[in-house]
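What follows is one chain in structure tokens, specifically the form predicted on its own.
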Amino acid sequence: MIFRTLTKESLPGFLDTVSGSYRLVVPEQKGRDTYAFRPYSGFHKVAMGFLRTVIPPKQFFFPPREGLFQFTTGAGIETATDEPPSSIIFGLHPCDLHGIDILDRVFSYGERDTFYWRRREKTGFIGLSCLPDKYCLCKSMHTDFIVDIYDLFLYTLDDVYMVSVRTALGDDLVRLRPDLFREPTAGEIAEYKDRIEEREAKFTRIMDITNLADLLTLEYKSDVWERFSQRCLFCGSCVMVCPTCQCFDVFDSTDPLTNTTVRWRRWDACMRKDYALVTGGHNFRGARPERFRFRYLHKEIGFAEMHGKPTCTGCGRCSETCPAGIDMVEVVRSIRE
């Protein structure tokens, strides 16, 4: 890992050249208040000071919705050949960096998902600092700061980048225009440990964590459940935006006119009454208390079985996007008393 400087003003230019080797994603302003990352179209579109999109940036590697396959009569069975473009993410926080390596474990468990890393070996990444909202959870869940998966980071200062180099792809990054990076001088250093320092005391959401899977198991019958269910509507926010959550369902559409059959996969929810529904009618989970249960034990406690680290990243979305206005600090925060 090295450090260079980019001075604001040459952050554009940068953007520019770099758009013309890659296919470039960056925040854009969606409505008032909400963002989404597009295809770049120039400086003027991108979002500098966006604090999170409505959907993850999961969607570039997990679509929601895609086709894996197709069987047509007398042609057999034909696979999804389209090749992705080599592309940059730019802009993207150390919660949703942490979201893409979770996504990579778990794509990765057993069997890799073809689907997921063909997209996923061709995207770069272009991390982005930002500062806490009343939303954001992230020092709580441990990933205000990441040390991996990105290319480059920028750390903004007040009149430059601070920018890490941490991979090959982020140095032929750098070496498409090499005459913007610089050295950091010893006062650009001093203000980048500042920063760090008055970012971390930015952050007013907290939760305890400490011990939370015990506490989850050992409250696995309270009464909590039942009384956030009754509040919850089931509609499925919550998963379709946060950034870690994979589940997915697969189903068949066949068009009788060609004779051609597609599997699709999509998005799914376990929040859905009929997401356990099985053959003969029975459902794992078809009371409202146990749907809304397992959505917490599976993000604390299975996923952080088996690969040590619970699925939430801290970024808020779900909170923000609520509509019955359920926060995960208040649930946890119940479960404690």
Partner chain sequence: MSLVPQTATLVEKRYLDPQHSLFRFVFDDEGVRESFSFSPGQFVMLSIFGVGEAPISITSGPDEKGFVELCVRQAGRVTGALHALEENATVGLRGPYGNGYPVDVMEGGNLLIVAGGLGIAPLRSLIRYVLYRRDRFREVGIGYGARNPESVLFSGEMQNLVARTDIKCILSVDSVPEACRWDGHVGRVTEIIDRINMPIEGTSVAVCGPPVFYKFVLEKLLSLGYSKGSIYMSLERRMECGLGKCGHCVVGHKYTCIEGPIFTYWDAINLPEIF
Second form
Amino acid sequence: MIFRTLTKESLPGFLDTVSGSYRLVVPEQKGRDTYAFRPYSGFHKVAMGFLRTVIPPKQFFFPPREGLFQFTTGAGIETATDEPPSSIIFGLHPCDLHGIDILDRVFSYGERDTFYWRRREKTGFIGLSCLPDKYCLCKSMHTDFIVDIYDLFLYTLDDVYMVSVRTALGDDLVRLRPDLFREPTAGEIAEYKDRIEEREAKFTRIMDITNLADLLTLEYKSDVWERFSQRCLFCGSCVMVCPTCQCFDVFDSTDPLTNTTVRWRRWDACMRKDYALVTGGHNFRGARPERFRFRYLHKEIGFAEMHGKPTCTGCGRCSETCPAGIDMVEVVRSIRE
Amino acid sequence: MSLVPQTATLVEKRYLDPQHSLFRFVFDDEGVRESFSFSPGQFVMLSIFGVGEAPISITSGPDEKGFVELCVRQAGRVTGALHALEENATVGLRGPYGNGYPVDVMEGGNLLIVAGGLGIAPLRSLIRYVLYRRDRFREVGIGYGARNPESVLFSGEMQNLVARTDIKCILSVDSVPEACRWDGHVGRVTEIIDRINMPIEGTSVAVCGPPVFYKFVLEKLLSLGYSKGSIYMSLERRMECGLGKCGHCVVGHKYTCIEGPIFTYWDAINLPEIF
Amino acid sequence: MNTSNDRPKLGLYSLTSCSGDILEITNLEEDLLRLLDVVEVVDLNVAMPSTGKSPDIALVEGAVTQPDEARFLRRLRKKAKYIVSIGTCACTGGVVARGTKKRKEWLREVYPETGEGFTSTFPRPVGDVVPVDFSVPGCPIERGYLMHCLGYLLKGVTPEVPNYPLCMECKMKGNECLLRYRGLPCLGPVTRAGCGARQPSVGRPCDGCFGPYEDANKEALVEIFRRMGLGEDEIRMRFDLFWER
Ligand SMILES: Cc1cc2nc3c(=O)[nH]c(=O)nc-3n(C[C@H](O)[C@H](O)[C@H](O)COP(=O)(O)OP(=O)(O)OC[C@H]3O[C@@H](n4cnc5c(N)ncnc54)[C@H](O)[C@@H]3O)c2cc1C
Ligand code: SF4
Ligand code: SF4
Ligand code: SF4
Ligand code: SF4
Ligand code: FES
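Now that we've seen the form predicted on its own, could you pull up the form predicted in complex with its partner chain?
What follows is the whole complex; the chain from before opens it.
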């Protein structure tokens, strides 16, 4: 890993150049108060101050709805043969990079998921530092900084970005415009240190996850689940926006005009009533409190049992999005009480 | 590619009873046909194109090469459409998935197999595995329970097992309608476990059947003194991928499609939300 | 191409409605022409006389308001393999079934001379008159959704359709939540998905025309509406438009 600096005025020129060689994706304002990752269309559209997009970067490797193959009588099974373009996603904060790390593990566990990896393998990441808002829980989840996954990471200082060049791809990117990068000065290094502390001080909300897996297990029968499930709409929004929720459904759709069948996979949510329903009508998680609880168990324990860490990256999307105002911090606090 | 099946042709459809048939498939690709191998207790994802996919246990034996047999109950969309297919139809198969029975652990010891109804499907594969290498097992007992003589699946094959002297196989039905001939046991499956009378020490037990069946059989096995670690059961869960990705089959913290569907009773009761 | 004899026979029937759903089908234009290669249209009661042949698949739009219509449906049930109600009116009664209890009064007010003599009954969904094999809701229906269902029905299989609330579909599109960020009374959390979130995607709250999602937590949504400051009447009207019958 090496460090370089890039002046703020140089960033537009750098991104312009990157977008000439890669499909570049950047955060843009989409709604009145929300953001989305979109193809780069000039620096003026880039929302440098954004905190989180509605839909996390998982959409690029694991789209909401994806055709897996098509079947036609006669031709049999045909899969897509197009090569996904080499892409760079700009503007990923540590939480989202952690989210990608978790999905990488999920989609490599057991058999590698070719559909995920065909795009993932061709994507590089430029990280961007951030300052937390009231929904950010990365500090609590220990995902507030990251040392891998990214290719370049930009730490915002007053006049420059301190750029961490972690991979050969990152170096390739820098070498697209070597004129824009230079060695950091002692003053910039000092400023970088100050910024770390300033950021620390901005975390106003902390979710205590000490022994959380144990507490969730001990409070398996707690009435907390019942209480929250009365408020929860079971709308699935929290799952859709979560950078690490990976559940999907598989189904067929046949075009009656051509009799071509496409096998799709589509995002699914464990809060859904027939998620665990089997033939004969037995439902392993029919009751709402069980489904509400399961999401927490899966985020905090399920994945950890296999990979040694919880899957919540503290990105804050679920709490910000929830139409019922259900907040992860509040749920966890209720369990601790 | 993950999630993409291989096409296969339905070469034979054998009627078993009004709800169940045995389907024999041959992979269209010669390479796949030859390389496809599996262990008893594993399953495939069966595709009827335009309808969907369903997880189905492989019921043929792992030593029978060149084809795959599935015993399927007509239960909904995919299984219904399968039953409506005629010979020579094209389907999709992918797999094998799941852990299968730990045959390496079972070999060298005694084996008790207890099946209820359609639970015979994965166990038929295990039985075939055992018959192929009978000398590797010490005592082998098989108990199979069905509602009535009509609903005994694979009755011909099962009668042949009853006739064998190197295996103690007893069939049992809940009741016998008047016009029916039946020379097996009438009563509860748990009663034939007594009659098979296998040693407790050094015996692995493989159990598969509907939920109520499990309840009674497990109770019985525990009361006889079998260790929870030596009883293997097969769990049914909703499955969309078979690959540990879609999440649907998770029970507690385990993916039934990868870490299962065969669990020891001990592992199973240590999963929350098991039943 | 199929000869007319072995093509599945399709009948399109319009009961009391605005014909919006049949229009969605006739608006398929070139797709409609290609659909005609795949199916034989034996009936299209808004535009042509019946061919007299029995349909394999009968698509019925509109609510039942006339004794004639009920009689017609009973006869259709005997002939058709599948009866599919299309559009919200046929599925749940729709807009025409709003405020059914006050119907007699309204008739008197709107048609003071003849209102009393109208033979129309309270609007009922098709499924209240004859058993329906499948419902394709929406006001109007969504073409892609209908084609998806036809793909299954032509194979003789019950369609597999999204069984989740509209919010999931809305979120898959990355929309800014109207309920959460704009304080608009969106029915997305309690409404069946399938329309592609057509209203929220253009900034309008969902009116619930696809009908209730099977696990809808209506009480929780009502509570949110109350906290947003909606009055009880306003809340009732939100649900009364399409969602609740
Ligand atoms: C590891 C494993 C091995 C198996 N092995 C075998 C085997 O060897 N043989 C065999 O016959 N079966 C086997 N099964 C069961 C088999 O997978 C199911 O019967 C099959 O998936 C049913 O699929 P389907 O499309 O026909 O039914 P579906 O159309 O999916 O539905 C069947 C039933 O499921 C319920 N259901 C599903 N979705 C809904 C919904 N949205 N709302 C309400 N109810 C719903 C209903 O009760 C319905 O009747 C196995 C299952 C597993 C997990
Ligand atoms: S659970 Fe919530 S805070 Fe945690 S990663 Fe998912 S969306 Fe972000
Ligand atoms: S929380 Fe629920 S939807 Fe998300 S990955 Fe876990 S099981 Fe799937
Ligand atoms: S977003 Fe909120 S209301 Fe919707 S399912 Fe999640 S917790 Fe429940
Ligand atoms: S806008 Fe409506 S449909 Fe979309 S997420 Fe919000 S409540 Fe749900
Ligand atoms: S079936 Fe998809 S995770 Fe097990």
